[in-house]
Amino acid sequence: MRYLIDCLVVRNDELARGQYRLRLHAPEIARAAVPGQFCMIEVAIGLYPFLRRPMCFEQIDGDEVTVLYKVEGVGTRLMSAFTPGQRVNVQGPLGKGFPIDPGFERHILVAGGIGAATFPGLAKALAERCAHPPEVVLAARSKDFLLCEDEFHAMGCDVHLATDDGSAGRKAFAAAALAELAPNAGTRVYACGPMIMMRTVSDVALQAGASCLVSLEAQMACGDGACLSCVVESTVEREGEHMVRVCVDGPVFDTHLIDWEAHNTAYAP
């Protein structure tokens, strides 16, 4: 079930430099949503900017949902000015969420920067439905850009930090941090972050024989598959095209479906 409704802003807090958590009172959407799905938030003042902004659900909590976002352009800058008591129009839930499979012995979440935004809800679902909480790798440029560490700890997750400059955890990229955890055929890895990070994490997972799911983000106009602005190259041909739509075919994909070579994702040193 999808909704197009006005939602009440409960909180809109800056968590790290330029990175915010928006909490919305949205009972209908919260009841229908699952981890990994997203919504489209109207940010316009009048008619500008015209397009909504796609935001994954961070947490689904009773009658409320939260999203994490980074201020990067006019739309997210307008979102950062949302105030408690304000009403914003939200379309959702949209897309396909994460499958929860208790058959795997281990679940490892690997987040790069704002890629952590999609994982708290997933971690909660895995902790509730599987034998134990997932392990989490949080990677970022520096400690100032690490998100959700306290939330993952509160769920009982074993959290591993990796930063490019070594200011928190170990000085390493996300893929190297994952490799140290030694995933195997009984492991499912979940990745979200920059494309190069997801590719290298995927390579580590597949070389170890692990399952790997990636959550992609893309610019989109509609969220319903009509505009085709969010297509990415795929290894599977559909109707003569090697493309999938992030909004309706994803945003969660098995990594085998993504043509990483087509994205020019050269390996990081």
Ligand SMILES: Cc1cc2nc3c(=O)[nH]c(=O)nc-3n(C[C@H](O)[C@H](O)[C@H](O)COP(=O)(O)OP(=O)(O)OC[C@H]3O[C@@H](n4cnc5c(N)ncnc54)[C@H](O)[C@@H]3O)c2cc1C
Contents of the next structure:
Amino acid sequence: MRYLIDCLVVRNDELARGQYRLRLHAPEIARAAVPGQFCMIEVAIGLYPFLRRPMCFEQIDGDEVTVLYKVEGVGTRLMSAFTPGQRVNVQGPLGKGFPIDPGFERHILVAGGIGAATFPGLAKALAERCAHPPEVVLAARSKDFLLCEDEFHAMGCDVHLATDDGSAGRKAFAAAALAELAPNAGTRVYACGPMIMMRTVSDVALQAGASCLVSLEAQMACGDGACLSCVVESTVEREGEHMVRVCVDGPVFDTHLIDWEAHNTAYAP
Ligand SMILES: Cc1cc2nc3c(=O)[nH]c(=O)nc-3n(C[C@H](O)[C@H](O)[C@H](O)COP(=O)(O)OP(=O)(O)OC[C@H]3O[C@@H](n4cnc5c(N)ncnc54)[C@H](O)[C@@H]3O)c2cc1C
Ligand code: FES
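Since the structure above is the form predicted on its own, I would like to see how the form predicted in complex with the named molecule looks, so please show that one next.
Complete assembly follows, chain above in first position.
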């Protein structure tokens, strides 16, 4: 079930420079949403900016949902000015969320920067429904961009930090930090972050024989499968199935389905 409703802004707090947590009172959406799904937020009334901005659910919490976002441009700058008591129009929940499969022995979440935004809800669901809380690799440019460390610790997750500049945790990229955890065939890896990071993380996972799911981003107009602005190339060669829509076929995909070569993610391993 999807909704298009006015939601009350409960809080909108700056957590770190340019990174905010928006809490919305949205009972219908909260009841229907699962981790990994997203919503489209109307950032202004009127014609500019015309398009809603896609944001995944960070936490689904009773009658409320939270969204963790980074100010990138005009839309997210307008979101940062939302104030408690204001109403904003939200479309959701949209897309397919993360499957929860207790059959895997280990679950490892690998987040790059704001990619952490989709994982607290997933960590909670895995902690509740699997034998152990998931392990988490939090990677970012520097310590100021690491998000949700306290939230993951509170859920009992083993958290491994990695920063490009070594200002917190190991001086390493996300894929190297994952490799150190020695995933194997009994492991499911979940990745969200920049495309190049997701590709390198999925390479490490697949080489280890692990399952790997990625949560993709794409420019979106409708969020609902109609406009095709969000298509990405898949590994399926059949006509009509080669391009997949991130909004309705994803945003969560098995990495085997994504044609990483087509997404300009070449790298020197
Ligand atoms: C399914 C989905 C879930 C997302 N969840 C989150 C989230 O939880 N937190 C978060 O901070 N961001 C998330 N994003 C990205 C977020 O939607 C964009 O950062 C936002 O739309 C930018 O809007 P803007 O008006 O501020 O920037 P714009 O002025 O539109 O653009 C500024 C910059 O951001 C880039 N950008 C614009 N739209 C997107 C987009 N959809 N994806 C990636 N880059 C974009 C532009 O290319 C440009 O470089 C998600 C995107 C998708 C598709
Ligand atoms: S955003 Fe319109 S089809 Fe995906």
